[in-house]
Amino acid sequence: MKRRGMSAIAAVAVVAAALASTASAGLTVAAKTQAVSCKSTLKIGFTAPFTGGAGFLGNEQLSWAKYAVKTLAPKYGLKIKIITGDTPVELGPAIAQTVAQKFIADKTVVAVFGPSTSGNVVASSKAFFDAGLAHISASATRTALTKGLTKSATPAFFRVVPGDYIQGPHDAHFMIKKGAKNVVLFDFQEPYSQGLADAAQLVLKAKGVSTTRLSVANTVTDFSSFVTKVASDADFVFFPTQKPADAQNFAQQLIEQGKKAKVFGADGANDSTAFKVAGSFVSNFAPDISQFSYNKSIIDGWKKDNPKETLGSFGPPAYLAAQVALNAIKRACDQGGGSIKDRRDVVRNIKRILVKNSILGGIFRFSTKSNDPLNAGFYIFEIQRDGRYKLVG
């Protein structure tokens, strides 16, 4: 299974690799895309995974991604339906790649939220390239999809969250001012945690600290008989799992085996009403967004439409990401004099956008040397005996 998930990211940084060579193209590598009337209902197409371990993710990015597009779209005279794509992340990105091609097909699709994790951004890039389409994540954060010499996405895919070149560092130099001298790191088998791991891990060795590398296919649940190769000693365990499930479970058998290491999730695992062992760890690329007070009436609206869920870190990121491919179709239906000429228009006007109060606080612009946001961090939180996580770092 490892083997043949390795081949296929291996093909698509091949593919990857030909198209930097063709950079001087830009967007012009594919025929025009059939123009479409900006008066009519444009649709955004979501790919992420809604059912499965990491359903609870996809969800909240969803009802995020609804409630900006319901407040924002008719202040710039826009129409806009979404549609989702459903990527189970135990599917694999076989299912990534069907949903590029139903996106892709309807030719009122003029932009598209995510893929909301690293692996489906690999498997559907280059579709969505050649297609035109720009695809934001809200969530992707594998360092390869937007640097490097030989990038896994295309000049048509952006984040608004920063990817693990920050998070996996920060993550390891707090474990370091934690006093760790034994890590173990896992991975599951798949871009994003691999990405992540290899991050960390580089910065634990460069100063000095033990490792251990663990590799596990993602489908796993049961992790006792990986726990009784945690060291007695281990002070943490790097555990970027996409399941916050998977995280409590590992976290529960680690203290029914004794061990005293304490496990250090990633983004993935930040789901305070799945992953709440105390005194565990979680870094998330979003902050508290209530701390920011001109967040007050979008919190409000969203709890309004959204009664029976809880402020998350998830959710606010697909906000942001909604809010820049609303602004890029706007200014490309006014370029084009009322239609979307070419679906093009929408990924050459997204670099141009800058957001004053950005929902995840301050000015949001993009790098100019990337397609990543620029000047964004990191947030580690600390698991408390009530639940909470809170802000330590």
The other form holds:
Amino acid sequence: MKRRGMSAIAAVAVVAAALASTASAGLTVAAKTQAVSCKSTLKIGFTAPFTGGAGFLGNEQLSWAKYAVKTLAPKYGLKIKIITGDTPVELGPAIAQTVAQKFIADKTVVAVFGPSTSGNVVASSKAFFDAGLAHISASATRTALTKGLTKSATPAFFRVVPGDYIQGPHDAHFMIKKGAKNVVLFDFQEPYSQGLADAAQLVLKAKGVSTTRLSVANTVTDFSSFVTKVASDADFVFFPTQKPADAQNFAQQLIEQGKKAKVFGADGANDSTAFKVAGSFVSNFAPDISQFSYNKSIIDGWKKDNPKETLGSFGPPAYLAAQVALNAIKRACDQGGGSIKDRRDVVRNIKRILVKNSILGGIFRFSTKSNDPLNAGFYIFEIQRDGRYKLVG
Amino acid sequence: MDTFIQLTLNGLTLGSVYALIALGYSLVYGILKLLNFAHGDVFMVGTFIGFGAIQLLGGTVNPIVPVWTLLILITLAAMAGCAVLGVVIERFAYRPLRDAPRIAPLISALGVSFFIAYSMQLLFGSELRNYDTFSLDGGALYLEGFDIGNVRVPMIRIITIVSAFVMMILLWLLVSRTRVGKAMRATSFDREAAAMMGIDIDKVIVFAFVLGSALAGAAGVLFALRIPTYATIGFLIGLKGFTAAVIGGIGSIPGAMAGGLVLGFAESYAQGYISTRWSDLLVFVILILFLVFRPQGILGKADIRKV
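Having displayed the form predicted on its own, please output the structure of the form predicted in complex with the partner chain.
Now the complete complex, all chains and molecules, led by this one.
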């Protein structure tokens, strides 16, 4: 009797589980196939640090993405609203997951700009992929996001700027060209700087340059002891921080201790209002976009909307990312007969986008082998006495 | 040898700041037997007041006053602002709990600490604030100074170290040579007996908070002259100041000075000779070792209990 009773309970449990599973499967399918009319206002999520040490980056990108949406969306017959999710770098990658869930839960969000940092891509790409949301970054450069046997981002992740696999070696070759014999490389115990420092160190070592690697927690602000460890004959300190104020502080402390090494910051330090020690370098994925005549009207329009802002190098890639996303959304709308039947339709269209006169120069298209831009480059700037960033490589 | 001298200089600079913070802990603990864990956040507010004062004085590129006047004014502004904050904290977070069990003001102190840190973060954001002293007088504070062997001792470090020592000496003179200092010592020794002798205990306590908080404000400016600050920096720096106070002997003014310097040197040498990653770990290992083997600290007196 007891055995029969147990069997009955087990059977009920199995049936209940099967029903629950079917119901949840149905819900998932329903969520994925819920069509969104392209005549209604569609949303694009923007996840980036808008506050904190890297807040300048997110705000610069946002101003350009907004400008792109304002000027380009009407041309495609789209009504687009950007919604933001702040991910200060000081809070680590956990906050990126929270922001991702917020975007995923909103069925009118059809694509995402960002995440802006590699660590946040790693933290949220899987969730975006499961929800079928394309996420296009204008600044996440870690190589492993798109390359290698175990990619740390999903196929729904795209970037319009090249990764560390170009930046690290490019920076290293520049230092070698400048006669570097001894280089100290820093990482900040997080993916962005570790990837860059690894890539640069590999090239430097291969070319016979003496290298020293120092690792510092992302929360450290007093670099005195680290500066003490920099050899007096070091030529460069490769310092890929995401906080330009730290690069400034480090460069000041080098001078304070009488060290002659020049600071070489990467794109994360590229902020002329915060990092301004003359003779230092930064590298970035965008050149001076004003050199391309076809950008004049875009720059003028953006400046009109943002009269207090200066033209930096984080913003233009965000414009390009928005251009790519809007193109893909338009195509998905056309294919869906005026509605986006599944967010994955946007993902599927992104790789096919071609921009003839890219704001970053030349033709933009994605590589067929990875979700990276084809033939993209990095650019090196030297900080001048008046604080200007001059393109030198 | 150069590395040793440089690390010693780093330790002395850092230790001077820790010592000023530790003095605030010791002053309050000596009188109230209260661990004021909000003290680190008062320090942080001091760094922000200094930053704001610099902006009001025209910034560092083209300040509207001479460099030395600017440095003095921002320090005084931070000291005054923090002194007021200290009084407010005492009045609203500690005084109502003065007769409560000792755990209550301790929890209140932690609450005040988080309240200040996150209020500042909400008000001013979490970005780093750099005083940009490098732009003052064409970088003179970094480029001028003197050399010990091959080691540069720049003006900015001299300012930090000398100012901290001057303030420590002034405080020591105030506590040991003045009438109000005598009242503080009497209150610290036996609060009830001091009250019976006519000392206004409330005034003494408020004065201790004013002094301690003003020193934290000064420490904040001296720290932020060289290092960027942010809204939550006070927690870790405050813990280190507390550790310095324990090492020196909490409640002892010379002890707080000694503890701050010992901690600064320990951290600097650990970063230089052991590992930069392990320096914070070492700081708190030292704290545990002192608590276990010498709870009265270097210069504190052992607690004698009569049975």
